[in-house]
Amino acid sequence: MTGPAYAVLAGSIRARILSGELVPGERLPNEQELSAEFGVGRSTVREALRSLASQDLIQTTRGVSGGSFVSVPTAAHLSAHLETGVALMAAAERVTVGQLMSLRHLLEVPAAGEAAKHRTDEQLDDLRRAEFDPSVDSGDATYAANQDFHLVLLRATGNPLLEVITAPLFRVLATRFGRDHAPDGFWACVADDHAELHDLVAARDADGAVTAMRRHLDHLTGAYQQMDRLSRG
C-alpha cells in the first residue's frame, strides 16, 4: 500500500477491523504501542486514528479508562450511511426512479413471503398500527405510516440486513421524487394494498403475500415515475 504514512497505517488497522482480527468494542493499542509497531511518529498515529474515526470505524474516549475502541455497528447507523450515498446518486441523476424501484422489487417481494412465514403476533400488531385511513390522514403522516409498514414487514423476516439495505431506498424516494405530487387516488390505493398485505401475512400465506407485494410495488413504481415527471416540471 502506498500513500501518506497515516493513510498506510489507517489502512492496516482498517484491514484488521474488517477481517475480524479486531472485534467490535475491542480497545486498540495506544499511540505509543502503535508508533512502535509500525515505526511511525505519534503524530502519524493520531492522524490515522482521526481518519478511522471519520469513517466511523473507531470511537475515541478520554480519561483514565479512555482510548480508541472498534465501533459497534448498528442497523440504523449502517442504513444512514447507505442512504447518504443513494441520495447523492439520485441528486446527481446517476440512478433513476425505475432503478430504485427495481431494487425494491428484488428485495421486498421475496421478503413479503418470508415475513408471512416468520412474523410474530407482536409484529402483526405493529403492521396493523402502521396502516392509515387516507380519508383522515394526509401529508407527512401518510408517508411515515407507509414507511413504517414496510419496515415492519422487513423486520418480520428475521434478517436485519434487509432493513439496512432497503430502508434507505424508500426514504430517498419519499424525499427526492416529488412527495407533494401524489396522483389522485394514490394513498387510497396504498392503504388498500397494505390492508391486503396485512391479511395475507396474518394468514401466513407466503405465496399470496409475494403476489400482493409485487402488485403493490408495481402501483408505487408508476406513481413515483409520475411524481418525478411532475417535480421536474
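Only the largest set of C-alpha atoms that superpose within 1.5 Å between the two forms is called the rigid core. Numbering follows the first chain given and starts at 1. No experiment lies behind these values; they were computed from the predicted model shown. Compared with the form predicted in complex with the DNA:
When the larger rigid part is held fixed by C-alpha fitting, the smaller one turns through 23 degrees between the two forms.
Mind sharing the form predicted in complex with the DNA? What's above is the form predicted on its own.
The next block holds one chain only.
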C-alpha cells in the first residue's frame, strides 16, 4: 500500500486480474467511476491504466462502446517483451552470445525432434516456404526467411511456449549479427543446413533432425562468436 497512488491503483487492479476476480474480456469501470471509487483524480487513474496496458493486462478503446477491457497476453506479446528485455541485457553485457546460443541449443535441438514427429503436411509446406537461396534472394529476404524457418519449426512442436521463449533469442542475435559482417559462405552454409533439416522433418526422422539441428546450431555458435569478437575488437 505504499508508493505513488497510480502504482497502488495499478497493483490493485492487477491483483484483481491475476486472482481471476476480473475475467478476460470484462470491462472495467470507466475512468470517472474508478476515480470516484478509489478517491483519486482521473489523471492518476489514467496513469495506472497506461501501466497496465503496457503490460498487456488491459486494452483500451475509444468511443461509446469503448473503455478498458481485461485481456490475456498473447504469445506474441510475451515474446516481444522478452525480446526487448534480452536485447537490453545483451547490450549491457549481462548475458553473452554464448549463453544465448546455449539456450537455443537446449530448446531447439529437442524441438527439432518433436517437430519431425508431430509436424503436419501444412507445416511442412510452411517450412519449405521459409527456405531461401542466398545466391538469388536479397539480403533482407534471406534474413527474414532464416528467422521464419526456425519459427515454423518451433511452432510445429505444438508447444506455444517454445516459440515464445526461443524467438526472442534468435531475433536478438539476428538483429545484432544480421545483415553484415557475415563471413563468405555463411548464408550458403545456413541454407544447406536448413534444406537438410527440411528433408529430415519431411521424412519424420526425429533422431536425424535432432542431430542436424545440433550441428546447425554449432555452426551458428561458431560464426556468431567470431563476429562478436570482431565487432568488439
